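A single chain, nothing else alongside it, follows as C-alpha cells in the form predicted alone.
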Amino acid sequence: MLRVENLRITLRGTPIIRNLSFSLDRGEALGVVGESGSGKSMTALAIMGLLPGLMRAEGKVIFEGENLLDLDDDAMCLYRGRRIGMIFQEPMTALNPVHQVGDQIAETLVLHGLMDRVAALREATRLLDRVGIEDASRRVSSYPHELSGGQRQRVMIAMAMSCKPSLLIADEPTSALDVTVQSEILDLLRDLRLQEGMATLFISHDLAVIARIARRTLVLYGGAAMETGDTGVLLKSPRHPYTKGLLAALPHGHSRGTRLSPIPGFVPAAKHLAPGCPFHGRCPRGDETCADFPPPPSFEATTAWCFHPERGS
C-alpha cells in the first residue's frame, strides 16, 4: 500500500534523508526507531507533503499506485486527513487553542465534503467516545487546555481517524505521556488498527513502545537506514553496531549499580556527517571504507546496512 523508494531530502544542498527504501502493507505496523535527528520525522512530512520550504524530495512515495512526490498541493489535500491521517508531536500544539475540540474534529469532515457540520459534530461525539473519552457529549465543546495530555492525546487520534484514513502515521504520540495513560493509547491504537484495517507507521525514539506495537522495524540514524526486519529477531539479535548501541543504554537488563552503556559520542550535523555510513565516528567497528562508502545491505536473519554486521542468532 505505501513503498518508499530511494527518498532523499535535502535542505540547501545538505542530505537529510539518504536514499531511503522502505515499504507497509495495509493494515500493518511498521516501526520507526532512532534519536533525535534522525530523520524520522522528516520522513513522515514528507509522505504527508508538509516539508518546509526550503526542503526538496526526491525518489519516489508510492500510496496506493501514485507517487505522492509528483502531487501539487491542491491534490495532496485530497489525501491527507482523507486517506492518510498523522497524529502530530505535542497535542498542546497541535491543537487550536481557540476553538473547541467538537470543532476541530467536524472540521476534516466538513472540508473533505463527507458531512454536513451539524452531521460532522455527531460524528466527532461518536468518535471521542470510541477514543476512550468520557462524556463525550459534554467534552466535545471543551477547548483544549481544559482537557488532560491523555485526553488531547485521544483527541488527536479521533482527528486523525475521522475520515477513516488507509495509513496512520503517529508521530511519538505517547513521549509526553506517563507510563499509565502511555499504555492506555498503545492499546488504542492496536484496537483501531486491527478493527478498521488501517496500516499504521508508528514514529518513536523509544524501542520498548515499539516493541509493544509494531511487527517490523526500521532503524535509521542520520537520515539512512541502518537495519529492519522483524520487531522481536531485530531486538533479540540486532546486527548493526548502532541497533545494538541502542539497546545496550536501555536500562531494563541492567542490574541495579551497574552503569548503562551509552554510545559514545553525540549525533554530528547532517552536514557534518560522513559521505559513507553516518553512524561512522561513533562505530566501534567502522573502517575507512565505511566513512567513503555506503554500505550495501547484508541479509541474514533482519537486513542491516553494514560493512562489519554482527552475525544473527
The other form holds:
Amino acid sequence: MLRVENLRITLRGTPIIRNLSFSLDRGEALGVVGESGSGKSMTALAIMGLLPGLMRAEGKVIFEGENLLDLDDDAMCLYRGRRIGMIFQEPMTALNPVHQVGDQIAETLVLHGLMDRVAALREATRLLDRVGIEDASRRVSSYPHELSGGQRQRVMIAMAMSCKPSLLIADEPTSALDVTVQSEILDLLRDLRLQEGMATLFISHDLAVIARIARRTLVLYGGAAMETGDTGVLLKSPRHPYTKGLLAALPHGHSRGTRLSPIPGFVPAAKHLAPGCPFHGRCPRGDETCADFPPPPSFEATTAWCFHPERGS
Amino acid sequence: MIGRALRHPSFVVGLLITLLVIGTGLLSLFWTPYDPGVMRIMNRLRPPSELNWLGTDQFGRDVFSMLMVGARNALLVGIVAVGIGVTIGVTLGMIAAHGEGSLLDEAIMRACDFTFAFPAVLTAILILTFLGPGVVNAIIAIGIFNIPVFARVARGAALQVMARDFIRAARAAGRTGFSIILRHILPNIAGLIIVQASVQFALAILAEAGLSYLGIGTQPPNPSWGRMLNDAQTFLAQAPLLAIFPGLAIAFSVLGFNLLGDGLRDLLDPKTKER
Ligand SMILES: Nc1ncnc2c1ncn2[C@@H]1O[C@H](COP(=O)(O)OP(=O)(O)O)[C@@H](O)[C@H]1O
Ligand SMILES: [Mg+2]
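With the form predicted alone done, generate the form predicted together with the partner chain in the same format.
After this comes the whole thing, all chains and molecules, with the earlier chain placed first.
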C-alpha cells in the first residue's frame, strides 16, 4: 500500500535522508526508531509532501499506486487528512488555541467535502467518544487549554482518523506524555488499527514503545536504514551494532542495579557525515571500509546494512 | 477573563475614558446644549457659567457644545484612518508572511520601510498641500501612515503563528494557502492587531488635531479640537480657558486610548494569560 523507494532528502545539497526504502501493507504497523536527529520526522513529512521550504525529496513514495512525490500541493490535499492522517508529538501545541476541539475535528470532514458542518459536529462527538474521551458531547465544545495532554492527544487522533484514512502516520505521539497516559494512547492506537484497518507508520525514539505497537521495525540512523525486520527478532538478536546500542540503552531486560549503557558520543550533524555508514564514528566495530563505502544489506533473520554484522542466531 | 480585566487598572480607566468619549460623540448626534454652529456675537468670550458650562468663544459659540461635536469628529477620523490602516495593512502583512522571503514579501516590506523613513507629520502636510485641505483628505493622509504599521505587526505576528505546530497539523489535515491564514492565523493575531489599533487610534486623534491646528485638517464650520486650539491662540491673554479645554479634551482621549491599548496588551498577552 505504501512503498518508499530510494528516498533521498537533501537540504542545499546536504543529505538528510539517503536511499531509504521500506514498505507497509494494508492494516500493518511499521515502527521507525532512531535517536533524535536520525531523520524520522523528515521521512514522515516527505510522505505528506510537507518538508520544510528548502528541503528537496527524490526517489519514490508510492501510495495506493500513485507516486506522491510527483504531485503538486493541490493534488496532495486529496491525500493529506483524507487518505493519510498524521499526528504529532506535541499535543499541547498541535491544536489551535482559539477554536473548540469539536470544531477542529469537524473542520477536516467539511474541508474534504464529506459532510456539512452540522453532521460533521455530530460526527466529531462520536469520534471523541470513540477515542475514549469521557463526556464527549460536552467536551466537543471545550477549548484545547481545558484538556489534559492525554486528552489533547486523543483529540489529535480523532482529527487524524476523522476521514477514515488508510494510513496513519504517528510521529512520536506518546513521547510528550507520562507513562500511564502513554500506555493508554498506545492501546488506543492498536485498537483503532485493528478495528478500522488503518495501516500505521509509528515513529519513536524509544524501542520499548515500538515493541508494543509494531510487528515490524525499521532502525534509522543519520538518515540511513541500519536494520529492519520482525520486531521480536530484532529485539532478541539484533545484528547491527547500532540496534544493539539502542537496546543496551533501554531500561528493559536489565536486572536491578546494572547500569544502562547509552551509546557513547552523539548524533553527528548531517553535514559532517562521511559517505560510508553514518554510525561508523561511534561504532565499536567500525573500520576504514565503514567510513568510505555505504554498507550493502546483509540478509539473515533481519536485514542489516553493515559490513560487520553480528551473526544471526 | 472578564474578572481579570476588571481588576486591571489601566484597562478599566482607559475603557471608561474611551466609553466617555464615544458616548459624548454619539450624544452630540442627538443633543448638544446649544447649536455649536450658531454665533451670538453679543455673548462672545464669556467665562464658564450656568448658561454656558465651559464659556463661549470669540463668536459667542458654546464651547461645551463644540467640544461634544469635536469628539465626534475626532472619533470619525480615528475610525476611518485606523480602519484604512488595518484593512490594507493586515492584508499586505498576510500576503508578505504567506510568501515569506519571496520578491513580493521583499517589495511590501521595503515599501513599508520607505514610508517609515519620512516624518509622518511633514509628509501628511505635503499630501494635504497636494490634495487640498479638508477632513477627508486628512483622514486619507493619516490612513496611509497607518498602513505600514499594521503591515509590519501583522506580518511579524503571522510568521510567529506559522511556526507553531497547529499550522503544520492544519496542513497535514489538507488545508493550504489562504484558508490557513483565514482560519488559523488571523484569529490568533487579532489580539495584537486590536492593541495596535487602540494605540494608532490615539495617534490618529493627535494627528488630526495637529493638522487642523495648522489649518489644513478639518475646515470651518465643522468643529475640531485642533481648530479650536488654533482659534483660541489669538485670545490666549483674554481667555486662556478657550485653549485649555480643547487641549484637555485631546490629552484626555489620547490618554484613554493609550491606557486601553496597554491594558489590552497585558490582558491578551499569552504569557500572562491563565491556562
Ligand atoms: N526545519 C529544518 N531545517 C533544516 N534542517 C532540519 C530541519 N528540521 C530538521 N532538520 C535536520 O534534519 C535532520 C533530521 O531531523 P528529524 O527528521 O527531525 O529527526 P528525528 O525526527 O529523527 O528526530 C537533522 O539533522 C536535523 O538537524
Ligand atoms: Mg522528530
